[in-house]
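Given as structure tokens, the chain that follows is alone and in the form predicted on its own.
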Amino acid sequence: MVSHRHPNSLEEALETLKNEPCHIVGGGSDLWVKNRSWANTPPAFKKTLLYLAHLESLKGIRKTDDSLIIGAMTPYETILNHPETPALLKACLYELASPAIRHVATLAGNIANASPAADAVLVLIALDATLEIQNHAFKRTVKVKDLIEGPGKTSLESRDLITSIRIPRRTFTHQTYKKVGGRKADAISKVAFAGGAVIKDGTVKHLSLALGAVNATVVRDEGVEKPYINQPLSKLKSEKEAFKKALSSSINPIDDQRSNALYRKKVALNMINRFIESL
């Protein structure tokens, strides 16, 4: 019998962890999935199920001066109709579940579940994003792109929780986010681009480009980037292809049910050209 525990408080929660490994559910949607039955049998978890969603210290969206913080159990649909939500973000959320998935799944859930193929994470670490990390002892900040390092692994301790996103309050002049799957909606991706770009009289002040489905994780190289700063755009028009080269070692895609490895390359190369093109 797998025990359940709703607790009153953060606090609380935090103890709970401490003692006991547990999954921690804010939406459940990938929990389930991963821990069904084929026998029309409930799952089969192996820990304690900790519940979180109801927790308000965990929800809502807040603005700094240079930040947006948004709670770990806030649901997509709140954050896709916020309306300081990056665009980049709300693009992507648009695109990534369906209406009745939205309502529930949460940012901290697609990070912590580590799939090279998840949307939202993608998304954050091209806009730089952190993580803050709690558990009874003390709390530390984390890059989203830091956190995950393969597929389902994450640097997160059992007695670890995400508390809450940060992502820094930039106004790109340029951003795409593109994904390609098997259908125009609800599909997970074959390949996923997200991109965005300061470009001030001439000189590019801000360029991040991350790439999805790509990788055992999400791939954006910021030392592939860092030359191209406070450089003229047309630096980065003419060593387009030197870009590319040097993107192109960590472009590592795998054939499996939803695409071929090299369609999957193909496709990533092209997006980061016409990106490019764009600026």
Ligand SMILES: Cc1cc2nc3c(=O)[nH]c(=O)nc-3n(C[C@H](O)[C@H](O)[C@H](O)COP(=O)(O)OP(=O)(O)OC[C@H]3O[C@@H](n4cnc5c(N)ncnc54)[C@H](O)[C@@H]3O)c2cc1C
Contents of the next structure:
Amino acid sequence: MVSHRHPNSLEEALETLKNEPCHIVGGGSDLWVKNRSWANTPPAFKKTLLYLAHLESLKGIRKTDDSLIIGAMTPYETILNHPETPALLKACLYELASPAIRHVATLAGNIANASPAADAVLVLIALDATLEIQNHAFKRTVKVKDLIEGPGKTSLESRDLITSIRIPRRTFTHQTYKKVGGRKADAISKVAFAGGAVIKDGTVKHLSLALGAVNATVVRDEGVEKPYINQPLSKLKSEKEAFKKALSSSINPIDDQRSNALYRKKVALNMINRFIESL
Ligand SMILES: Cc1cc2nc3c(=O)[nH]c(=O)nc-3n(C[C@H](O)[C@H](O)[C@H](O)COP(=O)(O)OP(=O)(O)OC[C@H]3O[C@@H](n4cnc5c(N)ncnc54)[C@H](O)[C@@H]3O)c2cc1C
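Form predicted on its own done; form predicted together with the ligand now:
Next comes the full complex, this chain leading.
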């Protein structure tokens, strides 16, 4: 038998998480697949299912002076249709899964599932997004990049709930999202890239480049980007090969049923190359 809870408030949800081990249910699109059982029997959940998608306090999108705050239970479809959603995130969500999945699935689920090929995670890291995490005792704020520790592994504890995602509002002068998969959408990425830059009067004001499915976690190295910030764009262009070489040591993909390491690495470096050339 599968047990489940439908709390009436966020406080009740946090109290439930404190008292019993639960699977938090976002859209269920990863959870159901991971816990499937065969021969048409119901999924084999070992923990109580905690349904939260009905809680309005965890849904919706609001704007502050410097950020966009997305409630953890807001489905992709709503995010995709919102006028304030950053174009880079829209480009990603448009190719993520299918309309049916996007009707229910969430950013919080993509993050907590921590797949190395999670497409939205890649873009959120390129956008410097942070998460608000709550449990019955306290709240904390964590960068998306710092939460994910490895394939399927995060620093979330069993009592923790991601309540919202905060994306700094920034207007890129150049941005690109590219997903390489077996087909345009509804396919797991072989490799994916998100790049954003702010170039003003020939100077690099901001640079963020992130690669997915080429290591155990998303590859973004701010140490490689930093020497080019507030520097002439010509420096980045002339040192493009050195830039790629510096990132190259973090690009360590695997061979699997979708692709192989050689192809993934080559494509990843080509995407960085093309992005720098486009600036
Ligand atoms: C057909 C199909 C196609 C897909 N295509 C893609 C694709 O192209 N790209 C891609 O990246 N993914 C894809 N996915 C995977 C999946 O849809 C996404 O990862 C999605 O974002 C998961 O969100 P969800 O809300 O459904 O998560 P759920 O399945 O509800 O949850 C996933 C995990 O996150 C935890 N969780 C959920 N919400 C919270 C929260 N608020 N706080 C803490 N933990 C939480 C759950 O307990 C669970 O462990 C696909 C899946 C399917 C079935």
